[in-house]
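Here you get one chain, nothing else, as structure tokens; it is the form predicted alone.
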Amino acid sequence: MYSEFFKNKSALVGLTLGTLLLLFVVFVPIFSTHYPNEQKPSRKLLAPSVENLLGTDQFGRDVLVRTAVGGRRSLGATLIVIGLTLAVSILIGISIGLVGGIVDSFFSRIIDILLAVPTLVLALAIVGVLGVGFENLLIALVISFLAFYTRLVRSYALSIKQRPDVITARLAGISWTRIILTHIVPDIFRQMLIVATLDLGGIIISIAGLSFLGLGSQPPDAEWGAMLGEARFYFSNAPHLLFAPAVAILLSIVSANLIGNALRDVQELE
């Protein structure tokens, strides 16, 4: 599988695409002269130059180092969101597909309801619940993607539990327990892992997205979504604020785009 991955053409770019980006938020802040929150109103709002590579905002700040900050900030809080949805997922996922009967019946009815309200909406009303902030925001999100993704671990459980392999294993005297560690889970994160790096995309959107509106990072933390929020009005003025940070969205979403693209055909020829 992983040798047909680093064949595909589709994967090479994306790997080269989130490489250049992780590189950049990675090291740009640690090698600059200039810090995110460092204010210079006497710089304000400054084309691009070379002391300043991609110009300054409206209090005076780098937009260089505070797109690269911004970038580990939206960048981690989509690992963080996805590595939760995908741990909560499978283990309720395959607990209900393996319980079955009432169990199964029950989350499978609260699963329904809350796939029946868009992701979205469903994290605005979580986020006015829990009130304004990342965490609050990166919560709400985990919370609206869990039901479409343990929804989907549910089938693969029930499907996986008829497999010849998992029968003849309890027919061996093999204890579910060893089962579900051996052959269900590394089967069910490998389908999970392509379908979550598909979703990698929209998960930057939806945060970004929401910090947009003022539901994320607060000032003066960079964040991409944030810092779109707060550039469009200056783009009279100052456009070049709004260049950086959709930029990187704009690249960060292509790269994830074509790995899941690239593990979808890999998985699809085995």
The other form holds:
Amino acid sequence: MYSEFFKNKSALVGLTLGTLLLLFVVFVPIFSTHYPNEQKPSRKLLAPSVENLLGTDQFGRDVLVRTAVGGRRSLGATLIVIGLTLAVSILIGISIGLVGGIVDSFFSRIIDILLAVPTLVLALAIVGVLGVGFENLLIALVISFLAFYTRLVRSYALSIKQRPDVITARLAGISWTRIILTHIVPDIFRQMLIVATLDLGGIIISIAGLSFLGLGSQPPDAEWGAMLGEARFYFSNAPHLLFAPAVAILLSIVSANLIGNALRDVQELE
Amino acid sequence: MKKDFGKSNTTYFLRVIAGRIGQAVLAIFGVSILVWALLPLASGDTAERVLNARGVENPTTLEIEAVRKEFGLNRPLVVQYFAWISKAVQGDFSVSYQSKRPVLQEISERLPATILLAAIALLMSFVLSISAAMISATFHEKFPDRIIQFLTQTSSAVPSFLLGLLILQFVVVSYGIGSVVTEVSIAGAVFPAFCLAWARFGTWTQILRANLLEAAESRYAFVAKARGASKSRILWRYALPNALLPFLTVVGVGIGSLLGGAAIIETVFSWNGIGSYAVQAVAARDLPVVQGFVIFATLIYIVSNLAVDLIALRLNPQMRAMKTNANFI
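Now that we've seen the form predicted alone, could you pull up the form predicted together with its partner chain?
Next comes the full complex, and the chain you just saw is listed first.
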């Protein structure tokens, strides 16, 4: 599977793009002479120059270093959301799929209820209850995505339970714990990783979108969506404030989509 | 015999509707419990939050006590929930912390604006994706198809709020077309609705295109071709109706993301609907409004999905025949 994946053209483009973005967000703040939250009132809304390669914002802060630091938050948060969603959904999904009975129907009803609410509406509601803030936004997104993922893991677990290798292993007297760890979890993880990669773009959009509305990352912290939201009234005078975070969001979604599509294609070939 | 056929069909429809309404009621109850169950996790005191939402920064103990009495916050949470739900089922969703006006009234004032926006956005998404997919299928693997493939990729990479910002910056501000603060009218809805439609355009077109291509390869398309039907007739008359059926399910799911997306787009274009209202309420932690919004959005989502399912059932002769046979047995 992996050799096929690395031969895939869109996988290569996506991986290169993703690596470049990661290098950008990791190293630019280290080597930059500017600090992301350092305000220089005398240098407000300057166009790109040698001193500030991407210009300065409404507080005289360097846009380049803020875009990079913002990327750490945006991309880091995306990985946290997807990682937590995967971990919790695999744990709950496999448990209820294998245990079955009352536990399964109880959790399945909860999933039904959660799935009845549109994802972003549910996330908005949870932020509304917990209060505005970046951590709360991430919790809200994990809960909102959890229902769909858990349902998927549960259905995979149910079908794997009937698979010949699992039945044979059971007949050979191998314990459930070992079967789960060696047969079920790796297989489901591989399936779910594709789903998760295809969802990465959507999660990047949700985090940026809600931070844009002021419901996620709070000033003065840099985050791509929040940067767009805070600068939106200055775009007419300083269009460069629009471009840096916009291009960063765009490239990260393209990269995630390319990798996701490649993973899906490779799996379909199998 | 024919009459019987129709009759069992109607009872089947009624049964489906009744079942789905039952599910919907359960789901909405569940959602209300969920929103309330999260309350203990919220930091800070509810009464203080109410006062903060009303603009009182440092409330005195006296003020806090008054608010506690006003909303009955001294009672246990379960009691508060039952008090709220027994009023909510009668249409009383309590009052907004900020404006002190009834939530139902505030929401129903803004609902028509959101429904107008969503309806136009839905219509645009339909027209755009159906025409794009038809062009793609007609010119399969030729230049127009490649352009549309590229556009669908762009649609999933450019978030709708970003497109909204770009439109505001480069169309509205630069050329003076439309206005920054959008009036609730069909003309004013064009840009925000386009942004919402844009977010759905990519997936919808891709799925419909795949369905069309599959249908064009089918046996009935082959037979039609053998009988001398032109390519466009095969696509329009045979492939499209068959491709639209599975597409309807996607539309149902799309309505959900449309409602969430509306919250963001309404804020970008200052469109006075329930989406932008909910965003303000979330920022101010105006809980009664947030609860009202979730319940209304869920209701709209469930009702529109029910409608989509019924249309799909109505349109699908296979499904009809299968269900009637099942009734016979």
